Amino acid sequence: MYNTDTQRQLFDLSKQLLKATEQPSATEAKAESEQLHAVLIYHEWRYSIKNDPVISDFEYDSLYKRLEALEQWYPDLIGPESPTQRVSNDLTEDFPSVEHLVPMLSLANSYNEEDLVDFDTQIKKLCSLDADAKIEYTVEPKYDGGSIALVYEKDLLARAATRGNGALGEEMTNNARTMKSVPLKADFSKKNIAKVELRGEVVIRKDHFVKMNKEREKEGLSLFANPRNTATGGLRMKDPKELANRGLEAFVYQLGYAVDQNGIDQLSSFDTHFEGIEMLGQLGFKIPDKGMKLCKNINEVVAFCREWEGKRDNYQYEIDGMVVKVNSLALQDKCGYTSHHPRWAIAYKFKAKQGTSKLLSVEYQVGKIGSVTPVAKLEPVTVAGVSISSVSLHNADFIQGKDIRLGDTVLVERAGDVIPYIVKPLDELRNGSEQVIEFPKNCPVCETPLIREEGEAAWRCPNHNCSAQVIQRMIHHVSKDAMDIDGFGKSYVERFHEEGWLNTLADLYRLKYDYIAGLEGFGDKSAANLMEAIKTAKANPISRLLFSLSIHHLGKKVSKLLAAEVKHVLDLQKWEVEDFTNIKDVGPKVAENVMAFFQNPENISLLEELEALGVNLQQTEEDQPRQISADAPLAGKTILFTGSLQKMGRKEAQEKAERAGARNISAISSKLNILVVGEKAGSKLRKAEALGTVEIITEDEFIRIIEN
């Protein structure tokens, strides 16, 4: 859609029009209009349909007011193209029926291989072919979302609607426009197109999904229970103003109708599929490109789709199959169309992510910070070819706002193939056996009262001495993210805590190795590697150390601020409030835990013992803020990694290019200064060369900057 001199002319016209802050007059203001108009709509093709932004948000909003304050000196400027109109004002009080121009249809499903296969041979007899013929086909993925169909007439989007029942479907037109991969206006015309039909899918992308959820869950509200549900339920919400928060994205993968301005069908000026398909793109639609692939026979199908089979969790959307389409159009009209489906394409649909199961009992687990998780017991159930019988509750909130009962049916799901989730009960097929889940509101290890503190969605044991809190909090000690204790993993704390040996973090560093030699599946090599293992460890820095007592709310990032503050631990017993908030990114509830820990005479105590066995409690040189200077051959400068490096690791070059005083980030946008590239550099570099701002090096000179 965009040359890479049309980009670079487009973002140096951003950078322009972005000090632009006096009223002009009303020729001047007409003529910036429509220089905001292009500048926006490209800032939103790179943000929406390339994921691949070059100015940051505070700029794209800068320059979104200015079209504002344009549109309010001069209404006439106002336009149904403007991106200042993607969001209607008004509620949406109900979605009028609608007919889709051409009807939307089902796909025909296969399942294995051999379906493919078999929808090869049928295709060759609809088309007349000899069995040894080879048929060209277009695979792309199944998105696992909601229908569309956008219309499009005299260049600019007329109307958007729901699939419904295929033939009407549920008019959404303000909804659509408040999605950037929707384009308001798109060049048709040039293509003698008056009037188009579109077939797309609305998406979320997978990120941004869980950055939801999250959010919600901070808020207090019922969490989203999938991508796909997400999609489709925004779809249809009456305020486009909340529409737009959701983030919903729009893939367009079929021309369905097309006419020009005389009636006369353009969809024949095309040869094939993948012809319509390009075009779309080159219009400023996204579409499919990345999982698109056009194969000449149906072998490669079928490896195409084994291929995205393995690799579909690493893909930005939820997918749940690949659709196979003859490319061919002339081939496509021979095969035609039954009543539910055409029978030039059709969808591989992979393992199944979702399945049923009952609800057979539900167990209470303990955390270090002492958490009450409920944990589903369920009948076995296999969902993407694994086996599930725990599935986490998370809290009582979760329990309650999805009204989980005792004997319940559930929807099971598999959350990028790999955490079980329950998605819903099917409250359908209760027969009133079903019993409600009554929390506990004593510890199911202790017996302790258990607390909820204001603003947290879990219930929590406040015994400190609570056996499944030490266990817990040992366990977290060891970890690799904390003191990193290699081999020192939870089946030997919960082990060495049956034998007695292990009851506090201090029991961890006065083993007694000799006994554990003796131990059924030790020896003396295993007992010998485990204490130096732990003789390592002591001489941890202490931000290891903070990050490993399970102070509730204090993570890895805190940990490190903290430590480059202090001479010693200990210093930390004399620190108010406003010396943890007076550093940046300490708020004051991880700064009040922090102080309760070290104002308890019996967790100085612990770090004093710690101390006396050998654990270091000293700042050391790792603790210590970095101090770059001025004249640092990268002071000052962002930096990137992409391709194989051959002369060290990416983690041994991110940490040389600090120490030089550059700052590593990890996308390309207009931020970044330094590009230094690997063997077999991909997309990275080609997105650098297009913006034509960032300095590409090769590894050797990156070394030789360095090192000077």
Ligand code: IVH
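Positions refer to the first chain, counted from 1. The term rigid core refers to the maximal set of C-alpha atoms that superpose within 1.5 Å between the two forms. Everything numeric in this text was worked out from a predicted model, so none of it was measured. Compared with the form predicted in complex with the ligand:
Phe304: CA moves less than 2 Å between these two forms after rigid-core fitting. In the core-superposed comparison between these two forms, Glu197 has its Cα shifted by less than 2 Å. Taking 2 Å as the criterion, Tyr337 does not count as shifted between these two forms: its C-alpha moves by less than this amount when the rigid core is aligned.
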Given for the second form:
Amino acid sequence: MYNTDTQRQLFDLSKQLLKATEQPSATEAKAESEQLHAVLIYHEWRYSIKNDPVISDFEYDSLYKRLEALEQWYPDLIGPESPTQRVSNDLTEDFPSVEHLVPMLSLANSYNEEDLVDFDTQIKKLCSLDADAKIEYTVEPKYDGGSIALVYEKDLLARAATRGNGALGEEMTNNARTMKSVPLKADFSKKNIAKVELRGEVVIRKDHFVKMNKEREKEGLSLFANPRNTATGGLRMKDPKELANRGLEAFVYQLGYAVDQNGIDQLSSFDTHFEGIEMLGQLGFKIPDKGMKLCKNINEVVAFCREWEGKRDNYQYEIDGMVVKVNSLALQDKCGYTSHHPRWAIAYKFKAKQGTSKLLSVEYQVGKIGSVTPVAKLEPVTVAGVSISSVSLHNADFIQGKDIRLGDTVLVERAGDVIPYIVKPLDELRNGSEQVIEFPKNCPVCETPLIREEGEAAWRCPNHNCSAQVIQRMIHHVSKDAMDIDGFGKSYVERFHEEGWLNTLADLYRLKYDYIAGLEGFGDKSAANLMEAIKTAKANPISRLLFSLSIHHLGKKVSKLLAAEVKHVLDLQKWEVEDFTNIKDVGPKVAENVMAFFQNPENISLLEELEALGVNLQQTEEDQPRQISADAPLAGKTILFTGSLQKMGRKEAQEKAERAGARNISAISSKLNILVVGEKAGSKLRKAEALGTVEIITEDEFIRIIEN
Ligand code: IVH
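Return the structure block for the form predicted in complex with the ligand; the form predicted on its own was the one displayed.
Once more the chain from above appears, this time first in line as the rest of the complex follows.
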């Protein structure tokens, strides 16, 4: 889509455009807005199609805001292809039915390798070819999302619709426009195509799905069942503005219809399916690239399908199989269609990710803020290779909504690396002995009556001193995202609590070397390491300390925002609602909870105790807000450190890199720009060398760059 020179030019142009602040004349604004279109479309492509952005979100937003400003000054500049026009302000009233240009058919299914070989034999018969002829196939992932049809007319996105019943779909153009992987304008006219219909699948990344559900759980909202429902549900949302936050992406995998300005078919101008898809990639669409392979014969198809079945869990998107398509369009024509599916394609379905099992009992776990989570204990069942015996039931509404009963046979699903969940009870298998699940009225640990606050899904134990909560808060306090006490985890907290050494957070900093070294299974070395890790953690930035306190609704991000605003943690005692809500991204709910925490004298003494024990409560340099300018030496780059560094610690290096504008990432992939190698670098270095796209530098070179 973009060659290296063009990319460099667009990158340089972006940096230049970032400097603009003044209101230009109308003529200048027109030229500038055209440049902004070009760079924004380029960065959207790097981000949504390549998954490899070259500028920071902040820079992208600044460019976007500049375009918005120009369009506000000169409304004539607003056109349907402008990147600002992705999200419309109109609520989608309903979804009118529209007729697809060609019916959206389904696919025939196959479940094993023999089926694929039979398919190949069948194709040869249909094409009157010899049994030993070799047929070329394209194989692509079978995305598990919602299918859509996109119509482009005169290069502009004219219409988007769901599959519907195959003949009629529901129009949802406004919603499709919010997806940055759907170009608003694509140069089909250069290929002599005036009108085209594309088929594709709307999906959501698995990691994004998990993150959204975590946030929803925190906010007490109902959880999405799986990435597929989140995507299909998203497509039907009434408010495109809300939809824009769902992170939907669209892959295109099929050209359904294409004509020139005289209505003459242009599909026949391609020889193969692969060529058509490559052209779509060239035009800026998200195509199955890495997952797509041109196979010379059915044996290669079988091997590729098998390879993908093995690595499906590592793929960023949920897929339920592979789609095998005859590559030659001439041969496709010979094969033709049934009323249900094309005869030239077949889906190879992976093994089911669902299983059934009996619900034996329900246990109730108490979390760090007292939320009581019901957990289903199942007869162990193997689903897609993993044994499952324990599945969260989330909250009382989940149980009631699905009418799950003790003794029920339940359908369990495991989708990729997504945590297993109960889809539904199979009520047709009930024999009358099943029992309704009674959610406890009292805390299962300290027996205090449970409460449920308005708008929240969880029942909570209000006893702050409930031993289950105390332990969970300590586990959270020492965890990686909070105080990051190296080597300290759940099992140590539980063990030391049993020994009677840990009753409050402050006790963590009163632990004595002698206690630990004397415990069975511990030695001098592990005790010394642990003491050292505790000492190191005392100097943490206050953003970590704030997050470690388990204040309801106070997450990592807001902890950082608050830490940037106070010189000392206890300054928060004087804060009022407006002090919180004046900060962008801090809402009244967090404000209320943080205020309640700091109004409780017990918490204040705890913090004072921590300070007396040497825990840092003063704002550190790391807590202070950072302004990263566009010309910072590592602006927009991703970086990774490997091997042992000689002149600074790993954390320090990462911080320096961040301050120089880089983003730290944790694995070698095509997304990585720079690898800094210390001594004894191992597999990461080899991997980066093999990739060939990563800039590999030494620690000294890194220092030279950041000091520049
Ligand atoms: S081709 C005429 N390719 O699977 C050819 N379909 O079970 C029709 N799907 O309705 C489809 N990934 O929503 C094709 N790479 C892919 C696909 C794919 C997912 C979906 C599509 C279709 C369903 C059939």
